[in-house]
Amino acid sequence: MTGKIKRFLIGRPMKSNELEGEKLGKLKALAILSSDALSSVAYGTEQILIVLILAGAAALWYSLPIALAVLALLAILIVSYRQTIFAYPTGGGAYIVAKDNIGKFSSLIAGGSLLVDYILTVAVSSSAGTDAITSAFPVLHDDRVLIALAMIVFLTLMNLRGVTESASVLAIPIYAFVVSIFLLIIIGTINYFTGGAPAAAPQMEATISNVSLFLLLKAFSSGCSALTGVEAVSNAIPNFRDPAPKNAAATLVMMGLILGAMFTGITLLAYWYGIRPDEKATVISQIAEATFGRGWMYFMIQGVTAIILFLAANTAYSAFPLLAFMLAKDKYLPHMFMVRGDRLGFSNGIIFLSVMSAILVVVFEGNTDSLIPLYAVGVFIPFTLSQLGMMIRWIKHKPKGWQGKLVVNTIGMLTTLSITLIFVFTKFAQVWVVFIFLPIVVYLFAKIHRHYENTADQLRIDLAVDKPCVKGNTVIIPVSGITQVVRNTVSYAKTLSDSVVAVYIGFDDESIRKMEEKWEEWDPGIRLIVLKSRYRSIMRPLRKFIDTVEWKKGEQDNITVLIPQFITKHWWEAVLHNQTSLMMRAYLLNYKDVIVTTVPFHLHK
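Since we only have the sequence so far, can you give its structure as a single chain, in the form predicted together with another copy of the chain?
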């Protein structure tokens, strides 16, 4: 039954050798890898305006110089990530770069913050996608959490099915998004200059007394959220067509140009039209409405924005399970993240990502604005570590022209570090939780690692020396009466050993006497030992009895406890029977050095 539902939702199991990705050309790669970065324009400008409006509408003109600074930062990131691409042609995420060049500890910080960040990507993108939908249909505003959760469920199923083959399909909405936004920018600009649209730009260069440096830095750091996602290309180099690094670098530059152009355009339009942030309508929605009215172009733009945000969430679904796999392979995360599911995806990583991001969406009530600061700070920590790693690499290896490269990465590192610090400084109230959470994650990584190392030590075998060694066997059968189940178990016990004993635990003298009489009458050729339990506990007397046997026979014998168990025909019938045998098994296995055997007796009706 559950098998059939699973088959319907995620498809038939796939053979291991069906695992083969097609290689990506530049344009297709751009489509698949850029959705996270490009989708950031859906909220980047808005984030700046939300901060500036605190100082009054007249302060909104500061969005222009701030946008310039963001663009400069984008350029720095693109240039330095180009260098990473050429240095790590097999894929250089922050985790690998930090592990390779800085050390274990930094790599764990990078890995941990990236994992958290992918979770936030899903939460932010599904919330922001929901915003795009509810801006168009305000009546849905109260169902935001539900819509975002539905998105996450859909993404989960899609990814459990495996979506690698559908690359070409994904390209369409991305290009539709790019074209729509450029159309919006062009027509919006024309309208503005021909006076066809209401012009309400605040006076530029008005000096606003209450605009502090703090506020400007805060607005700048908010704007940096538009840069999240630019690292995606450097992780995916092996998927590119040859020459992979060159194609990847070209794709990265293209992406940077498109992102910069869109961000500039949206910010200018928002300024010209005097857009103010509104909880119920996104900035993009307001610009689109001012430009086109609520016509089909408006709904088209909201639609593709929602879809691209949806796809941005989807990129986390490829990145998270892969990073979790790498961490699990290095023994920092549970093995289960290494298991491929029926459809060859890392199902456990996919499911974990979905559950965590769904929790975030529920806790933050789908509120994009409270999620984005966490998201952005989570991105800039690995950015910084990755740059630092590259710096160390250049100094260590000193390849041709390393000085220039070092300068680039040093500038990159200093910039991203500054932004991280600005985040902490200006938005501490919103981002402090990251600095509690990250050390916990790293601690867990270390703890898990130590456990795996310890386990491996204890399990390791010397093939030449450690041979099997044979001991004797003493068998104990706990019985609660004389039934076919017990007969079945006693029969089996007699095949194992000549040293078999049955144990009966009675709660009163009467039942004990009866049992002894019946056993004598049955005479199965095995001794019965009776114990009395005044506290109605079965485990306590049994444990004491096993202790005694261990003490007497433990040296020369294995001690086996045979548990007679009847198996009901239908699983739900099991609730009708006491689960003593299960508890007994769990207890004995965990706390005593005995072997536990379940001898089943199948009921047929």
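Can I have the other form now, the form predicted alone, not the form predicted together with another copy of the chain?
Only one chain is given; partner chains and other molecules are left out.
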């Protein structure tokens, strides 16, 4: 039954040679890998206005020069990450660049920042999508956490079905969002110039006495949240069809042009229409209502905005598993992240991402504003490290035209470093947790790596010296009675060794006497050792007996414990029986030199 449900939810298993068919073309990749960046249009301008409104409505005109600065930074990032794609065509983005050029510690900071950022991407996107829905339907405001969690479950199932299938389904609403936003910008602009704007824009270049440099920098850093997700294309190059680097670079440029155009249009409309931040209505919602009224077009824009904000999380679902795979390959994450699932995706990475983001949504109660600063600062740390790594690469290798490439990455590094510092100084109260959490993540990476290195050292053998050691075998069978399960185990034990002994642990003299009499009558051909437990414990007397056998025969024999266990036909029937055999196995596995094996006996009815 479980298998049928799994097949229904995620589809049939795929063969390994079908992996090439799971690669993405430019249009599908643009939808899947750019959804995070494109969706930030829905809250990037709003984040700028939320800061500026603190100085009064007249200060909102500063959103225009701030937006221009954000666009300049976007252009720098697009050009520099395009260089990264061709320099590192196997993907990995900031993690691989830092690892190759700066050092292990820097690469772990970049990789840890990106992993945390992708988790936050899912949490922020699901929360922001929920905000768009509750803006149109305020009655659902109290259910925003449940709505966000439901969307995370949906995206998890879609991505477990495979990259190509999820791209085919999710590309439709993503492109619908792009078309709707451009339609909103065009019609909104026409309305403004034909006198249809509902409110007067704040006077441009008005002098506002309480607007400080600190406030402007804070607004700029908030607007830079619109740039999150730009690095995803360079991380996920292996998902592209050949020639992968060329297709990835083209996709990155298309994403930059679309994102820049939409961000510019929304910022201008917000200024022209005098839009102010509102807890119960997003900036997009207010612009759409001012342009179309509360008609079908308004609800369509709110609908596709909610969908794109939800689907922005899909960028993380594409990039997180690949980055986790690379870290696991380098022994910094558990090896389970290297395993492909039935549909050829890295299923464990997808599930882990979903669980962690769902926890964040519950903890923050779906509050997008609380998550976005954490989300953005986690992006700009790897941005900076990636640019610095590329600078070192150009200086070290000096390929043709390296001077121009160095200039681009130097400008990019200085800019992203400045943004990171601005975030730290202007929003420290909101982002301080990153400076606690990130060192913990790096520490865990180091602990995992040390474990794998220690394990490899202990498992490694010298082929010329370390030959198999042949010893005898003493078999111990714990028994609780004489049953078909015990008969099955004794029969198997006799094929392994002539030195077989059964152990019975009784709690009183009467049960011990009866067991000895029945064993003598059955006469299976092996000796029965009877132990009395004064404290009704099975494990302690058994362990003392095994210690004695190991002390006497450990040098010449392997000590094997065969645990009889019957297996019920239905899973629920197992709940009706004591799980002594399972507890015994778990307890005895701690022995260093004892082999513990379960011998199953399957019930038919």
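We call the rigid core the largest set of C-alpha positions that still match within 1.5 Å between the two forms. No experiment lies behind these values; they were computed from the predicted model shown. Residue numbers count along the first chain shown, from 1.
Rigid-part membership between these two forms: R534 and H449 are split apart, as judged by which of the two superpositions better fits each C-alpha. Between-form comparison between these two forms gives a rotation of 11° for the smaller rigid part, taken against the larger part from C-alpha superpositions.
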